Amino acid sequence: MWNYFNPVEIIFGENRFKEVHDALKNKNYIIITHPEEIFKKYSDELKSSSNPPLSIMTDVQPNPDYKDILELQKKFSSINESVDYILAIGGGSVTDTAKAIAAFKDKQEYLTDFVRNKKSPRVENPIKIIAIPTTSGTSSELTCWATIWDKEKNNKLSLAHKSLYAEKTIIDPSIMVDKPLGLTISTGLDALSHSMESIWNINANPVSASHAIQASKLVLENLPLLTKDLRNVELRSNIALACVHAGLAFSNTKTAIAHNLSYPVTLNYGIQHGIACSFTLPMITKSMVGIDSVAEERLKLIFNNNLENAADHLSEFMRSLEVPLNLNEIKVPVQEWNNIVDDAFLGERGKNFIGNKEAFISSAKSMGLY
């Protein structure tokens, strides 16, 4: 027995950008972007049309703090008329931001209530959001929840309430061709991981698992090409579908093992968060072996029947696009990443995990982690 759901309207396909304006016909909306030039066209033309927006917030920053998160919050405090949506464009930390935005409004108190003071998010008549990623990685577009970082106190959280999906999302492969080289590779491999963290999941089920076989084939067949080929649009619009399928798969299981490992590494090691949440997949694709029949029937699909030889695709795959594979190259001590295994298997994703912590550790000193 099983449910799926997921309630966002995807539209896809080059040049479908200008849709957004149909969408937000005789609309009261604010955009919330990043600061950076290369997004400053979209919200220009957004600017100069018929139905302008009330304002335009640029301070997002990688990784939303909850302190820039505030800051913004008093600028949203000081519109004057109501807001029916909020237009996200950008990657994954300003649709997190949009999120905590709708949810929160103005009431910085229930911002502090739910980071500062660990209380459920009061999340009442949020704010309708329409998302417009301009990277292929995070799927926040298709997800209820957002990441909100407190490095302050060192901590990371997960908003996550039902009414926080996305009306819509407009996938325009085309607005994602100026991407550099690391960001592509970082956002690829965080969708990959989406994709496979869905398979060896509690949670998983035959609709969540049939996207996630089909998100991973895409990353693996097609990163590696579009790392020699930036601004081909057919690569960039076969990861944008990967970054799709993993969205809705993992949309409805969450992450597990992988993800709960890479917080700390991001966070106190500033590993960017593609790299941090992927560079274990070889070795947690090796302790599953023998695992779970249902969960190696699903990996086999991805690697061709032979799941024996899969960690090995896996590295090959991760070090052809110079992602480090073991702890001299993340400047990661062995004893705190003994502390971060530990913890990551207490922790809610490392309880989806369908695996066990000998095994990984097993996989992963056979693989040369340590």
Ligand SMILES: NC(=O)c1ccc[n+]([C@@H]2O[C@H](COP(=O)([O-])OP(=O)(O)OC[C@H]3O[C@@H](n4cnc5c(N)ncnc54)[C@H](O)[C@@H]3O)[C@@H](O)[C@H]2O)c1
Contents of the next structure:
Amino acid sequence: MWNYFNPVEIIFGENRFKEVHDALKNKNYIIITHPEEIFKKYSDELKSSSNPPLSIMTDVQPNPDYKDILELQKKFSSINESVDYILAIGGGSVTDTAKAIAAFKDKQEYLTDFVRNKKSPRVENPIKIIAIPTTSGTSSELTCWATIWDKEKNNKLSLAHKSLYAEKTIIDPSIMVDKPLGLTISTGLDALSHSMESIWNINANPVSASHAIQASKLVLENLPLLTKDLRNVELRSNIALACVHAGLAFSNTKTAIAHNLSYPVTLNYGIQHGIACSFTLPMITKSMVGIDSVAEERLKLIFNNNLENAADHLSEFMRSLEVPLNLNEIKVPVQEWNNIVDDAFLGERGKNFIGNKEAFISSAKSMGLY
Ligand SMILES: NC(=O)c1ccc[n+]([C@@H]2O[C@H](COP(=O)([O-])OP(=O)(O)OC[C@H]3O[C@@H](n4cnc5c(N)ncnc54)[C@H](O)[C@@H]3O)[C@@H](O)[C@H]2O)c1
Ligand SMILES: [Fe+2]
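Switching forms now, from the form predicted alone to the form predicted together with the ligand, please provide the structure.
And the full complex, kicking off with our chain again.
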């Protein structure tokens, strides 16, 4: 018995950015985007249109922090007209920031209650979101949650609410051709991690699993080719499609142990999210052998029906992308890693994982993590 749900309208294809004008016709909206110069052309196009935005907010840093969102709320409070839509043009950090503003608007105390006072998020009539992803990694455009970081308190929160799905997303692979190599690899691996995490997951169902298998295969086939041909729109399109499948998979399952292991690695050791949540995938895959026949069958479909070799295959794939695969390379001390593992298995995402800590530790050691 299972349910599946995802309400986001997906507009997919090369050069479809221009359809944003129709989507926003006669609507009051603001833009949230990255500060870098390459994003200016998108907001400029809207600024010079017959329906310009009420405000353009560019103060978004990678991994959006509580304090930065408070600042944006201040800016939001100075808008005098009602805002119907937020147009998010950027990676997961932009889309997640848009969700926080959509949810809490200018109510800084709501954000603080959620982040600092551990209260349930108070989300009342959130502003509608149109998401234009520029990274092909997080699939935040297809999920109803946002990651908010509280660096001062060394904490990471997941703002989740069923009204925070974007209304629509325009996925235009031509926007992604300027992504540099490192970002292309880390975001592609984030999509792979979301897919695999939705398979070894207590919430997996046949529809989420079929999206996850498709997504994983697309990343494994296309990411190595893309790293050698970064401006190839067809390969960008294949990875963007992988990211759609990944989003349709994990929007229904959430993530699992690889993500829970990743958060302290990002917070305390500065490792990019996509790398932090994927360097453990080979050892988690190995630890799945003999755990659950349904998950094993699904994983086999990704790896040419061979689960025994899947972990080594994945490890070679990641080595070819020059991803760090052991604690020395990640620069996490073993004692600290042991604490991270203990905490991760007890956390909410860790509990989504259908495997177990003992098998994970033994696989990690046998694969040379430390
Ligand atoms: N809400 C979710 O479902 C979800 C899922 C996974 C991760 N996340 C969160 O998303 C964040 C990471 O997002 P991300 O990996 O998309 O990166 P990002 O949004 O943090 O962007 C990283 C950098 O890439 C640059 N960039 C973005 N698009 C570019 C492009 N097309 N060309 C050149 N440069 C570009 C940005 O300017 C930025 O400096 C983390 O905070 C993570 O926790 C959210
Ligand atoms: Fe992720």
